[in-house]
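Presented below, as structure tokens, is a lone chain in the form predicted alone.
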Amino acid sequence: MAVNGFSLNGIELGVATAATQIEGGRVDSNWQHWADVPGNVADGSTPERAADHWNRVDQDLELLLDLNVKHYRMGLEWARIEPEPGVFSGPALDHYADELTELCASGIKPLVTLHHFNNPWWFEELGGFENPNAVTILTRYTRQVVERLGGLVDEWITINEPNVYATQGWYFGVWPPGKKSLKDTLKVMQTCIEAHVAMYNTIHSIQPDAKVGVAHHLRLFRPARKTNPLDWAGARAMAYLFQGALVKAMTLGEIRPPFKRNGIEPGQYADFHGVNYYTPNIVRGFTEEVAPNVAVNDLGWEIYPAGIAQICRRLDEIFPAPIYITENGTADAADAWRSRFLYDHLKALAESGLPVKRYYHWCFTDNWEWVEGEEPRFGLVELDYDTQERRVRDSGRFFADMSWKGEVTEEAYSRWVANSHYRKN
């Protein structure tokens, strides 16, 4: 019997990316305008160079094949596709169609994200997700994309991390549009709910057999002091407002305060559970902190592999459906513990007994990490931003071996995991 090896139990491996974070080029988007303002991005970088993927699709496809990737989650740059209101770019859609054609021809199944934090600047100037017509505008965009690309794609994510998008941009004010208002945060979340339902229905009207879902950013909210009622109350309140109410609304049409029904009927609005999992939250009163003496990544986020299965179990209890881990990864510039991270999280999933079908590692290659800029390194592929040279890391080799064999062998464990150790805070 294997001591350290294990079977993936049918979990198929893929990698995830987002258009703004890898494509490069100067695009008239909310993030380009945000990054142009000094001080908004930690290292002063912008998404203009990123990984230059827009010009290197063929090169990156070779790397995907080298990693034995079975599934590729990619985002679309809305600002490229609809550069003016109601005006859709044939060349941009053709570019994505060509990329998708190459993926499919190579045996890699695409999962396409329609909205991944990125807005055309004209939409941002209209108020973005605060605009009363936002749902109509997003639905128009969705219809154009699916009608053009639907012959190559039948799996879609409508919105990536609606809770993160709303809280970072409207509550903490550290992302565009840089507001700090709980009222506006909840308004944006409400729009995300309504937009997802409309986009879900639109896609199914064009592709009845499509699989459509949301990539939810999910965390465990744990009280810092297990016997303190204030910590328990804070943890429960944060979990409900940050994710619980949103998940039920966007999955089953179960609308609970502070959200409004606004014509949404109870029903099924997800064909799979999309899970982005990185770290848990420790709650003291109504503030968040990182527990002492725990494993952390380069950004100081706690590494807690058991949490990924715990989150998935809660989703399965809400609504039994296939589970796709649409993002999971770690900032590890030295590649010192990424193999251990992969091993621990996949082991927790494989042994959970839950219907986990896919695991998309974040990220394929190092990429522009929003307001953190180019410093954090999440990639299985190392990127030199100055030369655009790519190099598969050892953790990428481990990933490729697992994907090829459908298991972690004792040999793979000894080679890539045994000497891979987390650091603690």
Ligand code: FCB
The other form holds:
Amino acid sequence: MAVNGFSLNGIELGVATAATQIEGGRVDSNWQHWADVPGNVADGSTPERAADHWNRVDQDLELLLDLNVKHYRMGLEWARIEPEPGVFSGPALDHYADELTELCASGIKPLVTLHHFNNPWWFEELGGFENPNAVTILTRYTRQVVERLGGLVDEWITINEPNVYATQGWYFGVWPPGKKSLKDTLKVMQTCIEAHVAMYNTIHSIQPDAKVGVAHHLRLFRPARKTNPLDWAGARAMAYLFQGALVKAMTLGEIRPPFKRNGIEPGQYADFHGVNYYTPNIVRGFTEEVAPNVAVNDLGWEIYPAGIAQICRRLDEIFPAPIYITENGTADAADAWRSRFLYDHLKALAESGLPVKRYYHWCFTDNWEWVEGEEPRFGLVELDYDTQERRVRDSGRFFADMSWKGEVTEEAYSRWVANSHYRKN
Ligand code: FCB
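Complement to the form predicted alone: the form predicted in complex with ligand FCB:
The complete assembly is shown below, putting the previous chain first.
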């Protein structure tokens, strides 16, 4: 008889969100301004609606309890907290403090992201991550937050996906601030390295025992033609520029070209490896493509579960530290294969023998997916944007069962996974 169940081997489950994607409300941020320009967001939606989480914290906490999660990764909306340069909003910080108090009282451990693609508009107008004082400004914000919320949180992510943030906004120009310059992209990455190190040190100066890391977006760059040296070279170069050099700089202060040392000493700047993993990249020469005849999600991203363990193995080789999967998930509006996706990725992790301690599923609920708007459905909880009604999807039930039991039972497999199948492109 085939054995389909497996133990999670101690991996604790949680769900992840980001402030701009779920809170709703009109906030004076880079994303509100960007989304207000017709044509910038696929369906014309803006973060103003989203999941109205700002007003529904209690209801959403009930849902988190329903999902049996032990961990919750949430973001802060910097524009709410610091609406003007150097002016910090007591009510905004109180709001987050209340939310964190409720989470802790419910036995759910928060992991808080300080920067998740979102800037106050005043910072954006000052040039944002290109401003020569960006690191000082980000550190000042970090200090205020950690001093106010540090009694409730001791696990932090400084910056979410610095590589995606820099390339989408400054190289491809499809996210704010909409620039297309390799030079500026590298400059922003350099700021991310320096800001992270400064934020890491600031948090530790206030909370010596805090656990601090970066949520890195990591991909597996694979050559399209296994025997073509050009494809191999392209894959190597892309992996180095998109993630390799950045990860080493932000984790160990190992600075390699094209980055500059700028006073950063070699050291340890991560207490865990944060991994956001979604999809591999297939490289032909110096261009990317999606392989034919592979499993894909609603956005056309290839689903490749083995990749998550391969990525983690590389991190473990750079530096052995606890691994937190800070995001992994899929756009599946029909909830047709999300359970299989969960099963396959968690199985790869649980059987890897690596020190994977946490898995935060992206996302808790459906949410505003940046320039893709409200269309993609990443939630374990389905959201009706018009009525703001929430409903736990079947994959959410499967997730809750795994989180409760610490394993996938045979029964859970036959109930939720056996009939869940990927769709090919
Ligand atoms: C990641 C982002 C997250 C979400 C998922 C789908 O790149 O960190 O905010 O948009 O992709």
